[in-house]
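Shown here is one chain on its own, the form predicted on its own, set out as structure tokens.
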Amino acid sequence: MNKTVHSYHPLLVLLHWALALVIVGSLCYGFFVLGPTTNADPSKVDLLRPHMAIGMAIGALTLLRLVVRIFTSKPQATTSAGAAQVRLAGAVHVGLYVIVLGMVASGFAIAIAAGLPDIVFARSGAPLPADFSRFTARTMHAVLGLALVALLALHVGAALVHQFVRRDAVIRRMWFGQRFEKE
């Protein structure tokens, strides 16, 4: 007996919403807490610790989510969108993975170049570099952060259009509930 998949795997759903929360939180923390704090401020080391730890968790969870996505069945593309919109949605989803993993990689590169593992986690007492912007990875981290905000806005905007304009239950597919329907 064939079964039609109506929603994503529960682990994928859990990872989607957990990552949504921690990514948005980490972006806000980076832009509004770390960004305005100079490296001369002694509290910056303590402010970097959760951001770096959460960044590492985001990387691990994103890779886990990608593996779960590859190896679990998925619902068919929505019929309310045309072929071009389906391709655009696919490109946005790939872009989200690439940019999130790029943010993690550039964060790691900044940390290594600036000696942050010893300063932040081992609490070596060494000062932070005067300015992270001298590291190429810092510029990449900032650009990717802005690109991620733009893609997230597009992703959320599209989900809201599906939910409230097209009323095609796309958001229900990325929620917990009945996954299969017998044909």
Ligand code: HEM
Second form
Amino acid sequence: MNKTVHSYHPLLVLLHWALALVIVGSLCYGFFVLGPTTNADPSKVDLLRPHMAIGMAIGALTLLRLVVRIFTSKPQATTSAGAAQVRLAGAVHVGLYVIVLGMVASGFAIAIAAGLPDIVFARSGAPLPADFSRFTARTMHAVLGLALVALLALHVGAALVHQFVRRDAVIRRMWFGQRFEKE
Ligand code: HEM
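Hand over the structure of the form predicted in complex with this ligand; the form predicted on its own is what we had up.
After this comes the whole thing, all chains and molecules, with the earlier chain placed first.
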């Protein structure tokens, strides 16, 4: 029996909002706390620890989200959106996955290049490198972070236009509630 799907799978909804929270939190923490703290600062190792742990959790949860997205039914595009808009929205969504995974991969690459697993997690007591800027992955991490801010602004802006200008209740699709209606 065919059923119309009104919203995303509850696990996907949960992962969407949980990841939104921790990704925005990690961006703020990275730009406003980690970036401005020099590696000579004695608190730097303790500041890096939660960022790296949460960053790796973001990677694992993003991969889980991708699997749930592929294997669960999703609602049709909203009727108020034209074909070009649907394609643009699709490209932004793919871009978000790619950039988030790119952030995790580049963060991981800085960690390996700078020997951070031993210093930060095994508490070896070895000093941090004078600064991370000599690692290419550090530059990539910063550039991807800025690209992520731009894409998130586009994503949130589009959702708000749908919700409050077109009034097609697009945010309800990414919330909990009755998913199916029999045709
Ligand atoms: C989606 C996940 C992540 C986000 C959103 C994120 C965000 C950020 C941001 C915004 C910065 C500061 C960039 C700047 O000041 O220009 C930063 C720095 C950094 N991040 Fe991440 N990050 C993520 C994952 C990771 C992971 C998984 C690791 C390591 C395992 C990591 C390790 C680092 C390191 C070592 C720095 C450099 C800090 C410094 O230069 O003082 N990040 N991150």
